[in-house]
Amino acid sequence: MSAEAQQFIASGVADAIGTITLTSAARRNALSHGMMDAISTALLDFQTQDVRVAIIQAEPGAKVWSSGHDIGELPVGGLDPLRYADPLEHTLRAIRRFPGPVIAKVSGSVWGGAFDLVLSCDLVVADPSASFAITPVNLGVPYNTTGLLHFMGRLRLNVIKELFFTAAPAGAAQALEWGIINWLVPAGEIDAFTGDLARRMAAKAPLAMAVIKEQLRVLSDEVPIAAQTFERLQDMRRMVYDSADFREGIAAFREKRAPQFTGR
């Protein structure tokens, strides 16, 4: 791993199961460039060493999992801020397509973009800690079709409207109700479950394994959508990213202030 990676995760591999450890627990492990491109190197650097397995987790004691994405490097000016090139975009299209399961081990709270990245993940394991929001009410962003898409295919409708309508975060328990969470487990257990989970699935067939996860993947994000619908949705959240109430949002969130949006 790079001196450059270095700064955002660590990775390591044993026994066929790779670990991606957040940390840059100083910076609430925010999904800056540099960390999105660390996590996309590491998974694929699994590839190369057999790695059946990935777990992506924060170091013990973070009580934030990920801020979600570096607020400071989304674009203004009318760009789009979740662009299909967006390293944090790129980096879920990793997760989603690497070969094998990847577990999100979650402890502390998951906010923003990295809830889109837990989601990302094959299944998920937290302990009473845990919480997840997603916030781009709160700043005025346009959530990308991509996006939600990922959340329609994990979460019931209903519970989808109320997490981006309210920006209120899921505590654990109402997080494994809803199926954010495949397990709920005591913070004391949370390592050794989740390791011999990872071991149970890293002795299965790893090629079954990867067909299965790629026909999954196909099956559930091949949604067909007519150009025109496409075309609709891209120039709705166009208006958003291009208004004032988006660069309220950004300007209110760097200044440490309540962001006073006006519909404009």
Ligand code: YXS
Second form
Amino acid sequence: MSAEAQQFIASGVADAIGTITLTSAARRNALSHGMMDAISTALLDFQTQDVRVAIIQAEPGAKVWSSGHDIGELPVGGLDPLRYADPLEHTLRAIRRFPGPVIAKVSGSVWGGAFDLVLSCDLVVADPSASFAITPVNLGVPYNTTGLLHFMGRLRLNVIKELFFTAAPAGAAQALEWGIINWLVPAGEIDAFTGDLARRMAAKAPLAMAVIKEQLRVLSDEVPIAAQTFERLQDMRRMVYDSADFREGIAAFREKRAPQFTGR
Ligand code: YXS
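Alt. form predicted in complex with this ligand, vs. the form predicted on its own above:
Below is the whole assembly, all chains and molecules, this chain first.
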């Protein structure tokens, strides 16, 4: 792993299971371009080492699993903040296309784009300290349509709307009830539980597993919509990312104050 990547993650392989640990605690594991590139590269490296199952985790005892997209890297002033080429979107695609199960092992709080990353993993195992918040309305961000499809592929519409419209963190028990997580496990047992789950899947037929995962991705991600509809939605998103409210949301975070949104 490059010295650059080591600023953001640690990774290792044992018994065909690859583990990526987010280690940028000072910035609450914000999903910076550097961290996203490091995760995407680690997933590519796993494929050269016959890794069959991957686990993405924070460091033991982390209060924040990840604080989401690095707000300082969100472009303001006429650029789509969540465009196809954004490193975060590239990493989400790398997770969804990894030819084997990717498990998100979650302790601590998950924010914004990190929630999309967790839902892009195939399974989620969490301990009682976990919480999940999707936060575009805190900043005035026009979430991207692909990202909304990630949520629709996992959660009920009324749950998605409550999560997006309130930006309130869902605690671990609520996350289990809403289907955000597969398993809620005591903190002292989450490592053993996740390792056992990974080993059981790593022992199964990898080719069948990889093809079934890709079939499910295509069936859930590749939803056709009319070109004119997509362009209309993009125009609506452009109005949002060009708005004074979006600039206010970013400025308020930077100045550590509450935003004053005007709807313009
Ligand atoms: O003040 P310094 O320089 O020490 O830096 C602080 C924070 O500014 C920084 N930091 C971040 N920097 C960039 N992007 C972030 N997402 C981010 N989160 C944190 O890390 C240093 C320590 O943060 P601090 O003092 O606030 O830590 P804390 O333990 O008191 O609070 C932890 C959090 C996670 C509750 C708090 O950092 C927080 O609320 N962070 C922002 C969470 C958030 O709104 N994430 C959404 C990012 S935007 C995104 O993902 C999508 C585009 S969307 O908006 O559509 O969902």
